[in-house]
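Only one chain comes next, encoded as structure tokens, the form predicted alone.
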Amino acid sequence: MLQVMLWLPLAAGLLACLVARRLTGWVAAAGALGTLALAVGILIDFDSASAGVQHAVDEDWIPDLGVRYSLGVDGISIFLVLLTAVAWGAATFWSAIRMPERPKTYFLMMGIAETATLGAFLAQDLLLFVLFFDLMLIPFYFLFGSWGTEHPGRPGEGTIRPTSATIKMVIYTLVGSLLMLAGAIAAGVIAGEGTPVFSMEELRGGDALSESSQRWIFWFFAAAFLVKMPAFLVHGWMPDAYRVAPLAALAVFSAVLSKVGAYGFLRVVLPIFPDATLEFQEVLLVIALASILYGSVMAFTQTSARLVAGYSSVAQLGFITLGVFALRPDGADGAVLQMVNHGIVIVPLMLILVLLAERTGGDDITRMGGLAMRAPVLATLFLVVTMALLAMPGSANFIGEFYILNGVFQEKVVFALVASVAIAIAAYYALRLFQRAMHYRKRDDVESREIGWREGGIVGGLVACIVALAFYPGVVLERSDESVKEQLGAVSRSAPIAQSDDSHFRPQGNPE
């Protein structure tokens, strides 16, 4: 069932090329629907109470190498495999309604992407995970720069055209993935005996990696997770791409891909470097913060609607770092639960993006107004997204921060009471972006009109999937939780015996 959920859409995504014209989207859309469907079998066939790795595959690739073909699912990878296919499957329904310029070659970027970010959420061999990791930037290379569209930049910027603004994207991804491959290969190298060792399980709890060798192959990981998210700092290649590219693959590229940065943290940097990411805790808690303030501050300053989306995404991966590198379960928990929560959220943010887009001639908030009047249903799924977004209390979005902030404030008080700025801030991008689209008097020439039935489903089960994860956020938590104490397992094990109060390295349970 694994493989079948990882090669669907790639399948999928070939067959388009071969039907006719008319079918291509349909055909591709069937493919992510029974991608979804795998994954929510894969969902309830799975045991929360084992943190091990569950589904797994593992068979010799190349072996001369110590390559193997391994694959499998925990607490942790289960929901991003599932945020994954919904994701795909809301973003390849709209797309096949809507029908691209070429289609045949849109689809079957869009099969080939799910089918790397799903090998990247899967991968229990390191070069296999790198190889899918890489593999995630070539088919958004040709979405961003074929299906984009021209941008007015900033005064004095000139047009952002789609294919300068995809070329930095690549440059910048490229780099943080070199690094990551030469990572990879030297920890497999030094870790190995005559053969280099790339499995996950083998390499986890750093004994087979030095201290010092731990220290510089972190950093080059780190800087490839922290681009893809991105960070502050390594974020340069996000303003341009987001202004130009096709809004529906946008959706999935900054609901899940982004995710892929935070998920290498936990997933991979913590267990196989714990005396690095001891040792670098601190930058990387600095680094988050950074993250969520300059991401908050940028959104509210913002009259472009998909950089308010952009910047806000900026900031709530800084709260996803800052819960995972607090080293504690219930900031981890909080992580895992926020990376669900944001994905689920800006994919309906986006879609609505093109509608108001539609409406108004672009995504300039300063002209727009009055969307509202006789669009009572779009103001109101709207207002479920924007709800969420700025994390009220009672959503999945607030359990999710409220359980990084208590990780936190157990472990650094400060960086805390400093990140809860930023929930105010939030607050404000997001309902002005709500009010500045759906209130304010109508201009003379943007349409209001009612969501048409179909983007209103798609857009509406992407709402209940939000309002379902606000009455019961327990139901990734609860799948995580073991998972997550593994993972931090290692790190604890690797704290200065000689600490005086090591208590919070050890995984403990969640807060009631």
Second form
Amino acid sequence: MLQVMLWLPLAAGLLACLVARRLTGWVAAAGALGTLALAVGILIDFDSASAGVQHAVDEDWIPDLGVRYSLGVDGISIFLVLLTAVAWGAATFWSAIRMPERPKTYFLMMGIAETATLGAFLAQDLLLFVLFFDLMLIPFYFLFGSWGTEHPGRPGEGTIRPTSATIKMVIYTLVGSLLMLAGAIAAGVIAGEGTPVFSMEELRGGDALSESSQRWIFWFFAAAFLVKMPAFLVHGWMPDAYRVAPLAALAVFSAVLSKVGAYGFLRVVLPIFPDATLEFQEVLLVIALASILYGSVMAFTQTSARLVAGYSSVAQLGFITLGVFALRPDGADGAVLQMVNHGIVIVPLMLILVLLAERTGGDDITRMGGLAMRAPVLATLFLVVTMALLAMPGSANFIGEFYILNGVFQEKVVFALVASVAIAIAAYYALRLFQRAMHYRKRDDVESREIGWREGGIVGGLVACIVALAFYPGVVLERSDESVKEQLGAVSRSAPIAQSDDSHFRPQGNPE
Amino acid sequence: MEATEYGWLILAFPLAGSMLIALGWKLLPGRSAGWIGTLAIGLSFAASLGALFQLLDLPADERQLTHSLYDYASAGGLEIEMNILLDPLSVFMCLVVSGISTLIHLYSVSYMTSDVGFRRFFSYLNFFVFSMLLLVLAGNLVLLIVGWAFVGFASYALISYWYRRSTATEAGMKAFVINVVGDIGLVLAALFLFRELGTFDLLGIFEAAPEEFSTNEGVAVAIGLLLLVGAFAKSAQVPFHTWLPDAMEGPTPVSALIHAATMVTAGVYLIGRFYPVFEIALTAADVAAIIGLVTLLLAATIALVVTDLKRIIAYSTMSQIGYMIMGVGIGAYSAAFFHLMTHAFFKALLFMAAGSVIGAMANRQNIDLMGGFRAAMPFTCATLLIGAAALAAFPGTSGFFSKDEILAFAEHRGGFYWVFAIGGYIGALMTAFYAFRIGFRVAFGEPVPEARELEQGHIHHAEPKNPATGEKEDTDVGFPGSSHQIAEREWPMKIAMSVLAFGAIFAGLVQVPGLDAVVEHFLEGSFEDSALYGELPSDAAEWRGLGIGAIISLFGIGIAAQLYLRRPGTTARLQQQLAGLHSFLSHKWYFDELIDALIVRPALGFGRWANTTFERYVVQGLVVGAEGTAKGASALVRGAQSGYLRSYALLLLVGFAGLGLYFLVAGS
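Next block, the form predicted in complex with the partner chain, ref. the form predicted alone:
Next comes the full complex, and the chain you just saw is listed first.
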């Protein structure tokens, strides 16, 4: 089932190239839907009491190098797989409705991208992970570069062109990726003593790697993940890429690819380099905090709706990183939940931006206004998305942030106090985005028109997911808890003192 | 049925009502959405009564019930359930909230008739009440925060209900953001409590707090102060009060709902509910009392000069909530909650009467333009005067018994607490004055043209303008509604106002010193472990307090009568003589300007700098080096683009596709 799910999007993409032009989109959409169904099937099958990998596939691939084709899901990746399937399902359907130019290549790229992303979440072999991680970049290079549109840019910036923006993105991420590749090979070779070992399971615990090698390999991996997120100071590619990208592709990119970085920290860095993780915990927390504050303040001052979304993602990924590096189960549980939440919110947001652009001619929020009057359904959907984006208590996003803050608060009070400032700023910029678009008087060049039923179905479905999660965020937390503890186990083993010091952590309510 | 089952019903009806109206918005004809909304809240009130009777059947010391519906979000050592706490305090709050809200809904059915957003209005209104009920029924701190934030959201939605007015959208934003600041205070308090006590459960916290904390321990005070941030933001206490007067941008029934039944009383509830913490963190309790006193005086001074009818009432709310916050701060719990109840009656009444007057004035709200309505609108003017009398604590009315009970308690506690009694009486004098400033200006004097027109049976009609800016409203979209409603012509409004007027006069009789003490006895079950609850002044001392209050109230009303009835025009002269003071007060002590200079401008300035300078030179420059290198590099890349990068991409792609195929074949 896992195998089929992984390769189905690619197969559908290839098939979409072969069928008649008008069927292309629907074949791809059917593939995405099938993937989603399989992902749901895997979730239903999932045993939340187990911390380990389930549905495992393990084959020899390149035996001489110790590389194995090994896949599986655990409590962390299962929801990211599901998120991937949901995001791609929505974006592919959306694209099928509004057929892009050169649809065959477009849908092929979307299919490759989904397979690559799923692969990154499923890979249980370090090199396989790196391979999928790098493969993710390629289809997006084409999607953003070829289907992107020019953007007028911020004052004094000049026009942003798709090609140059894409190249900037590729350079940034490629530097990170190559470092990670080197790091992965180094880790495998050093740990293997003769025959390289790349199995994540065997590398876990950090016994195989000395502290000094962990230290530099940690940063090779961190570079790749931080750029992907993106984090503060390495986010230089984000503003350009976000402004030129086609929004349906950007929706999945922003929703899922940024999470691969956070997932990588939790699933790869923490268990394999536990000593380095402990050593650099505060550095990462500072980076996370800087991302949160910088992203929030920037989102607060942008006039481009795409950039509001982009910088808010920087801030949100900062929160997620903060949760991971709290190195406590509550913080990391919150981080996993927040990855899902952010993804499930950013996809409808991006799709709504498409609708706003159609009605107002661009993404400049100072040139919008008054859309709500003739579009009550659109306004309502947008309002729910906005409230989830600003992590309104009652949404699952709030529970995610609450868990993260709780984790950080118990360990490093100051970080939590400073991070909480961002919540107020988020309220402002998210609401400003909504109000500027939907409220105030309608401008003459703005058309207030209701969302179509097909688009409404897609956005409405995603909003229904947001609402359902809001009623029961425990559905994620309960399943991720065991796996999260497993990842953190390696870190606490390397720090026996830190663990015994942790007197306030009282495990409760876990019958297992 | 069990008491807790009633508790869930209290929540279920408003939520169901809100969702029904929202989802069925296209199918509901005419006023039906309004009737559904009213019915939903009415049923919620009935369920509250059911819970009350169930609770009264239980022995007095077993009246704290909790019930969990399901495990909401538990993992990683945290336990957060979907549970409610049903005890005398929460049932008391439910009765006040749902009871008053039912009447406000009833009033709105008429008042909002011609508004295009009628259904949206009732959906929001029901959600507002649901949020408030969730807040008071929540059994753990996380759920309480959820209700707390929902209230903030609902207030946002209703304040910016007429969203085409820029003043309304901005007022909504302000209310929302300030409320989020309050939410953060609560969140941090919750995290602190969890760190110290290991639980979010309210009863768990109250049980553990006295054991874990020593009196005035630093952590406990910090928790208390963080809780106060939340309470002050919601209850519009200094310095988080600036949203409340702006919230008058919402339709008048919304103002009534925010000020009487929901929202602003939440802070009082929170402090009262967390009395075990505040009785340990005495410093925090004192801070609450001091801020309450400052707010009540500050708001009263502003209410003396503001000319917008609704804003005068808004500042009076701020001031009255100041009394309640002061009350719970000094430990006069039963008096504070008693005042909360009576205030709900007379404040809702005042807003409804004001709404009726504003209807007759074709949406103009400046009291300088009003006068002499007593012949044209006898019912409205009578209820307005009843409301004003209760607000002014006229002897015998409900406000008289409740407000003066707080002050008598302050006097009784003695020492430093005398300050609160004296400050409270000074505030009471101003309150009596401005309450009748409204009453006399609107009801008496020479009838204005609008009043004359109404005497001849025709409601004045004018081109709709935004009362705040004078901007013309765009009537094409149909809100605010095209026609105006006054109580004299609408039976639902009349019924709602009559019930409230009855309450405003007689509700005080449930707790008359020496005769009965219904509220005090009932709430006792929620304040079992309080050291201060039983510390009540003697009946004689209470009557002495009431006596002083009566004199002050009559004196204030007398001044108002002198200035507005016997010698109209005196105030204009006073204004000229004290121009500096008048401008200071009309600028609301310059709080908005202060916040703007301290917070908003620096943040915007930083953003602008970051946008233009930091992003371009530091972030972009970091990787590529100096500007020149950047150009060189991009030229290089442009050259390589067609060659290297594409072939790399293609190679990977082809290799990968091949690999995939291999496994598809090999796997099967």
